[in-house]
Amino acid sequence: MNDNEKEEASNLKEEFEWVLREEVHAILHQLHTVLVECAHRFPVPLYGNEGQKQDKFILTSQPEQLKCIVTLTGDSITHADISFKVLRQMHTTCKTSINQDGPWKLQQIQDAANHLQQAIGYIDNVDKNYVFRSSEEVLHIIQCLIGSLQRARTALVLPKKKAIDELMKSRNMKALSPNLPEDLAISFYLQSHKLIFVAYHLSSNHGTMRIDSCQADCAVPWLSDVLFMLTAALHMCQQLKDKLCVFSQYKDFTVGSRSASTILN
């Protein structure tokens, strides 16, 4: 290895050593305040927020095939009137209602909740003052809170959707007051920054079954900000990630290949 070379390998791995002491809690506090602030902006309790915040929304289609009046309280549905008109028998209307005694729980929120509160959780457990020794630690932690923030990003667009069959025999759906006919069903999801709304019709058809539906949606505004800031934290780590995976290419970088002197100066 000629000077240049030695010289080039000496800066790098003075570069190395500068990101694992320095920048790695750096980013570790920002994505810590990112995802604190995002926490707080979930309905329900979550790392020192509150919870229970209520919002009101009225979800309707065109030419007034359906409207809902939905308070959505927590992670769940706990009011809401709901009238629709049955497909191709568009002269009949069907009314229901969603009362507190029978809520309609939308798990998605609490799914999302539990994964970021395990992101923050991967942050919380590194000592601020822990001295990283390699990449590959690095790496693990980062691997991750990847993997809890694409979970919690995931559980809100795009919603696991019950077969016809489980939704009808669902618990959400005994609790409507009054019950639905056995030929109809209703269903709420969030998918993005929506939440969504949608009326099921059954019928059938020589023999055949014939699923008909009809849907609405109306904007989340905290799910807007929600998604925001998860979209913001895995960028923060994959660039990260990145900057690591080049250091990674050298199996002797490790703070111990440099003098303890050097390493604290």
Given for the second form:
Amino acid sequence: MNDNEKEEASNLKEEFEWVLREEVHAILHQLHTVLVECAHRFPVPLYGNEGQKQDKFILTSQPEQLKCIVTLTGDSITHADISFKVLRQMHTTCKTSINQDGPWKLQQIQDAANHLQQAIGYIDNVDKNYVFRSSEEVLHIIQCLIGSLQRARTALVLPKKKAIDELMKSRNMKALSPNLPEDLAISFYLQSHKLIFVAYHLSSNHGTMRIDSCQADCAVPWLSDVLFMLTAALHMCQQLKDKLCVFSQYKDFTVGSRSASTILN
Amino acid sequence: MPGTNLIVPVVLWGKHAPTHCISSVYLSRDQKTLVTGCYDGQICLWQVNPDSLKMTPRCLLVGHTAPVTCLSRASIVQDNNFIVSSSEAGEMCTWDLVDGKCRESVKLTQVHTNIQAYHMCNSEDLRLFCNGYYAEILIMDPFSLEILFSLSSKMNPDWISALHVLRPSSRRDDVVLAISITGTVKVWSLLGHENKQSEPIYENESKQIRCLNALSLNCCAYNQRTVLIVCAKYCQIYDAGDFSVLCSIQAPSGERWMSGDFLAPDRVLVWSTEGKGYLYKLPANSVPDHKGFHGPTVEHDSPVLYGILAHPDNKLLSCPPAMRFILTSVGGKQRRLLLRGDSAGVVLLWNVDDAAMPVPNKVMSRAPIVTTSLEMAWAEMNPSPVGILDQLSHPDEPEIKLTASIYLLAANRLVVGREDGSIVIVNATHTVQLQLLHGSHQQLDDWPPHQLLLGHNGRVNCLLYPHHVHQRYDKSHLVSGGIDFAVCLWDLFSGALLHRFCVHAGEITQLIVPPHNCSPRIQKCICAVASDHSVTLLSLTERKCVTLASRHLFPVVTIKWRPADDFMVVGCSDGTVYVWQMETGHLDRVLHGMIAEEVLAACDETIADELGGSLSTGTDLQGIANPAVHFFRGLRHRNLTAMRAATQRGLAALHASERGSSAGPLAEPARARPPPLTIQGFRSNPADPESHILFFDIEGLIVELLSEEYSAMSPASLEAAGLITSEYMKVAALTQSASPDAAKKISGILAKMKEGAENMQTKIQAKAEQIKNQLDSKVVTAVHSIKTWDRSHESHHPHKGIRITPNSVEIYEQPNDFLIYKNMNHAHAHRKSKRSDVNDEERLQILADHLRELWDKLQRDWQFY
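Show the other one: the form predicted in complex with its partner chain, since we just had the form predicted on its own.
What follows is the whole complex; the chain from before opens it.
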């Protein structure tokens, strides 16, 4: 190894130590700020964010197929007036409502909030004065963080697919008043920054089941903030990970090994 | 490689043990098997001596794509050899511990964080009680991996963070005790007749307590009156009657609790993230038999620490170790152990009963009774586990790690990229022979000869031989990608560096071949992926970059193609999808969320359509073609080899047709003969050097050996053996009826072959020695692998390997029976093979006998020369 390479290696090591000593903590602190801010946008009690926020949304679809006025309290729809025209029977309008006693829970919000809480927990577990001694340690934390943030984001962006009979049987459906006829079902879910309402009509066509649906959506302001911050946090994690991976080709680097390994080289 | 062929895998591990950062541990009740799951998704099986507790790694199960979070037994039967594993990606597998096969696998949307196996009343075997990132408790069948039913909550439904199932002594039903992450304790009672169709099962009772994010919950097994709940910062004892706190234990400074359990009504064991076990004696108010039970906390009567289970060599861990408290019974004797597996792959075992008796005012520290790791197992080996290129490393120089490899089937060459940037090309059979067999060749210097390609500056990350994937590529082109950001194009035959593509701004991580129906320009390209998240299409003929796709913010996870639209679809780890025009390098669109998923899925559909189309036409062709034509074609391509195989099959068919069976087997010789040997690189962690798996196809091997036997025989001996006259006539009879034309051609070719063989005879004499070597090696390798494989079926067999030389058989210690099974996707194939009437073992026996016979015969023949 010639002098230039030696110098480069020793500079890299110094840089690596600096990253572990200063940069990792700084980035974790930044991440913490972003994630706590994100947690505060959630309408549910989460990480020092008290109280349940309430929002009102109106979902309609053209042409006047369905209309729905929704009150979202925390992670549940506590009140909703729903009316929709049954498909292919244009003159019958179906009306139902959700009330306080049987709220419609949006499990996606709770899942996302829990994953986020877990992510903040990973950062909280790191003592501010802790001295990282290897990149593996940091990479492990980052990997856990990325996992949690990814799951939080996915929970909101990709709603879980449910079978129609599972939906029919669900507690949410049973809490509607008045109950819907056997061949009708409704569903609320989140997809990205939108709250979506779908009405299904089941009909049997020569023995095969046929499902018609129509849907309406509306934007939920706090959701777009939350998604933005989750994405930003994910990006920060990824950048820190990439940064550390640059040093991984000098795998023997650990704090304190510098003098020893320079001799070896 | 599913199918009817018997394939024997042999692993050449190399000098370095695979990285095994343990994420979960399990020890079977009979203390015979230890199972460790790791963050990279592999599961390692260790054979444990129940008396000495000595652990020997036996098998590596490959299948999970994410960290293994839970391991559980599958049956109440003591010596039942099945376990269930679950990963962070929602995959669940049931593994057969004897042969390492995956019996069942499923991917759920619900991800478990904890599984308790429990024998419910009214059920024949165990049920898995799972909780995780979802608001219910799922009860699953360990063998079918079906969700049998689930438990829901009415009060504050939220994720369940810990649960414990038990049967109260006075009752006949089972009770599930659980705590949600927001601290609501819930109780369900189960009668045993619950099923999926029944109404949602809600908790019977629930109570909010001040305990957030509990990690574990355990009811005291001795009195069922107290409950231990462990949180990161403290653990608490509760009265199960009214869930009031009796006492609390703070975590030692700088440590967090992970879990714990009761040792006795008045003693608990809790363990921390530092991997230490702490033994506490509980105060009087927390012990049910005591008169002060449930009383107020008395001063000077707090939990007393009386023992620590620690590891004297406190090495730095990169993550908290996996730990488990284990109750075992061997020969009626109960044993209580604390098991730990850490990030360095070290397994520690403490005997908890050693420290069972509290000594007043004294904290006893206990060292583990067993310490082991893959690395230690590797170090114990003498000679150390062989690597595929050991001949190139010198004992006094640091070893150069192998980092990438591909096997060129047609040329029987192994191409290996190394850490120092060199690429070694070597004859695969020779190098395998060198590592596995004793013989004079091991004394030779610089044998086998190898070719060295020098061009990369630093580690070679990936290799690609495009011609293998599709014939449109030049036969001589070899592509490599390295840590130096460069993609190199090599002439395989001359060893010249044809071009160096320096387009990426990060180390090259992957090289892929675009599909064959792309535009003509793209067809000449290969696709490279780098760690700066960029993707390029590099034209091998133009020697330049056609498209640079480098806007991705996150690592590239998948690349899919829509050749008809000239689109390359790049999926990133954050779920974003980038659609690029291949010819112009124009970013067509960026997609997120649902649409992104749908676009990726749509790419698969078009491919499936094409595949389906080509497959169906393929089968049609086979159906139409005359079996005799196939036979002839096989004959032309493979000369005497196929003839021998075909003769045997034809005879079998003749016999079979007498019994009224169809002429199906005749088509078989034309089927692409499986290669007798394929080599695949393997690593458990991206940072590891590569190990290599040799797949010996026994049928392919026998065909190959037979062909060599034939080519070595003189026409005279062919006649003498009666092979030409009798069997040839039968073949002729066989083909004549179907196609007289073909028969003529066959006899023509035969005559030619005979002539050729006579010419060869003179040369054979000279080459006899050399050929003998080769033949020896092949037979021996086959026998060797059969033995190795065979032994993997007898789990209690000592850890030995067998080495056979032409003159002697010796047994030596070696780790090659530490086998790998890539099984996740083969569960189906496995089930299929079970149905076939001849099972693997019998087949193996037949084949082994066949090989032995062949071996004897060969030796006789050599004496003849």
